[in-house]
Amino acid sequence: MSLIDGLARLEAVSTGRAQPRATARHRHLSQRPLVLVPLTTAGEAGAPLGALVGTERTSPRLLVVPQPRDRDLRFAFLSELAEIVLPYVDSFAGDVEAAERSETDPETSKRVKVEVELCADAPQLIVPSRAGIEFVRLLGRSMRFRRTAEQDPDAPYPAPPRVPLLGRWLTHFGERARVPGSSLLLAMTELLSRHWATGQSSLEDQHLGALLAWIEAPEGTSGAEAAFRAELARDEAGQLLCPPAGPATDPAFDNTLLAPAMERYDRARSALAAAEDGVAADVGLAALTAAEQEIHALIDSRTRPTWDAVWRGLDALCTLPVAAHDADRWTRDRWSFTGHRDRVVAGEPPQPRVDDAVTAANKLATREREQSRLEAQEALDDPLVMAGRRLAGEAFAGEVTEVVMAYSEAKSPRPRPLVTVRTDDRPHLGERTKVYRALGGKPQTAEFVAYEGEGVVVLRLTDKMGRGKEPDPGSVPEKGDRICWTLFEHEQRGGPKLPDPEETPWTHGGPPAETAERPDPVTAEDTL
């Protein structure tokens, strides 16, 4: 936690409100979200208990597994997934726009760029909380493998048609999640903590209520009081008024409600097979349904709160202005769901459950690069999130009080200006250390001379000032303009080239087997 998160956390607790955390949104929020409130069973993990789904406020879908042992029931709400999230991400798979894409032309090994398609837009699933996030990756995990009697007449325990390719797309949204900035997954929580400060833990801050009770509290009450009530309150049959945001449940919810409903629709099974008449079964559908009716009216109770605190959570971050590099990392997230739609449109096998050592090196390196391009985005794009990067000592704003020309010693002179800046921030500036700024767009890089009193600094330019002697217009700042510097890069280089696959070396598993899975033929599943 920076300094500044944590007065932030203080002014949360002397006023009773969350205090803002950032003054733009800097996650991408579609216009056209997938919403999934997942409910699994206790004690068994990734057994889906139900869930809330669909991409309308009002209008949402109910699925439940009425008994969660039951191989056939999970089966079929995961059919009915697959029907709902399948369509939507198909939605965006045939509207596309031509791009350019740097690759290696195999006969010269030089980056050429080629035109390829890029979808103009990308489908995202919001959780409530990154448990839920989880639960998606269990669930693609745990269908992708899976064979249809169409893939494979012979497999013992078949599962439904689109079952693995919904897996397949589960897995990649899991995956993705992991890439820190990415958009194309997000749990609701994480948005909100991100956005705003309250006066609890990180930890309380995973439950929705209370983190929204913070943030919607209303004058004249204290937010640790309605946080209070969110995460205790109980009706009179002793369930929690705000339940869990998922996909766990409450154990006073299994034991007292759920559990016994769960043994009527058994019974009620029992005794519908072993009718011996017409009317024996009439009465033994009866109790089935009625049973099932109680298990979907339960199931609804406790997911239908967290449905509507979730579209709670996206009116509130929709009242902050988009971060001017959003645009940017949501064009990443349409590359990769591109790239994927492109793997599995070409019968390519599903993900492995073990990445190779190249790999894993490539997503590591990904997600290195991918966290600290964030950081500094956020900066650039918001001044509260840098007022933290200058109390931290990794930035600081000044003014400009002189502007001396310069060159360097070269044989063809360069412009080195020499800019003297007064600040009031303490940056750790080193020997030759290197500042940038931003100027249209692009960093400039400036490095550290020396200090010419109390809070004075002196830089010298060493680009972004032209090819001629004398530098261009509006590149060299002027005596009163007020700039930040910062002492992190604005542009993440690319790290060290890998080796390909096949030349892996016997000290991280050597080449992949000869013998890999065959890619699975394309079928009628495979596309709507």
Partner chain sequence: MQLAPPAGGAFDPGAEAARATEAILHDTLHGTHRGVVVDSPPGAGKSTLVVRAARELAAAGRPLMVIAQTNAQVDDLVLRLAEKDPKLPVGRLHSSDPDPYDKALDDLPNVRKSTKAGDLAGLDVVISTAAKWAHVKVDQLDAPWGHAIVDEAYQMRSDALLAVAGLFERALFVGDPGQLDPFSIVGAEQWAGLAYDPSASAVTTLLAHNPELPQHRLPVSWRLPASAAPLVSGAFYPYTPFRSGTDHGDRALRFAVASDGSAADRVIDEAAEAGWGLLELPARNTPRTDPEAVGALARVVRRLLDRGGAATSERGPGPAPLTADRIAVGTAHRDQAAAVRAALADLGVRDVTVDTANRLQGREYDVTVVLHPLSGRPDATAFHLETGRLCVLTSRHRHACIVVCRAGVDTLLDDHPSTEPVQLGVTVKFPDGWEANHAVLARLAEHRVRWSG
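Okay, that one was the form predicted alone. Can I see the form predicted together with the partner chain too?
The following holds one chain only.
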């Protein structure tokens, strides 16, 4: 935790209300996000119990698996989910704009510009918590290798038609969520804790109800008390007043409400199956429907508060102005979405179980680059974030007190003006440390020359002054200008190009095998 975050948390403790960590919204929020509040079955990895899902705040769809251990009911749930998610995703696939991408021409091996489609907007999934993102990933993995009856008539348990495709999309959302700054799949707790600091630990911040209680506390009330209530208060029946955001459910709910209801459902099903005449069947069906309705009501009661909380969280986030670099990052999300759309259309196989060596290295390089880019962009977009960097000695702001023209010692001397800055910050400047400032949206570089007394820094400008002997107008700061200099770079360089997977070197096991991985003879599902 950085020093400024520590201070913000202390302030939250002393005031009893959440304190801002940002003055702008640093993650993209779609005009029409798809909110998904899933629940999972305790003790059964990846077995959905139900979900509240939709794009309309007032009319979510409730999906329920009355008996999660029943494969057919699970498939029915996934099939219904696919009928909601896939049309939503598809609604963004058609609206495209023309864009350019540079590709390597296979014949001349030169970089050429190619005209391609870029989707004008992209879908956005919002789940309540980080565990929800993991759950989306798990659902994706459990579905994308399934075969439908159409794909494989011999499959012993064919999946409903659109389920494997849903698996591929959820996998894509889950994988994209690992890229820093991406917004295709977001967790509300992470969104909120990025923008506000509470007086509780970051572990406690993963409870959406408690986190919101800190943020929404009205003036004069204690967010801490409200958060405590949200986390722990129970009714006389021993049930939590504010159910956890899931996907895991409260054990007290599982034991005293859900398990008996499921047992009634199971009994009603057996009774119906055993019915010997029409009258008994009618009675059985009525009992089964009643039991099913009861489970529906239970799931609704546990997902609805979370559903409302997610939308209240969106309300809170919408009070912040959009950060300047938001569009830049969202464009990369749109590229990611368009790329996967194209792979699906081209009939490519689902994402492999594990990445090969080259793909893994490329992904890691991309994420590291995006992380650095995100940190720089957030600081440049938001004075409060920049204040944190200044406090950490990674940036400094100050007034220009003197500018002295100087030149480099090259054959044709270039302008290298010396700029003196007075600052109250304490940056970690060493010999020839490079510093950067934003100049018309581009970074201008200077290097540290010396301290001229307490808080007086002399810098030498080294670029962005044009080609002539005299610097371009406006490219050199003037006396009295207030400028914020950063010790971190504003833009990230691209990394080296890695070999193609077919050319994986011997140090990394050589090229990956052409044939698909063989399943374990005992547990064939291990290749999933």
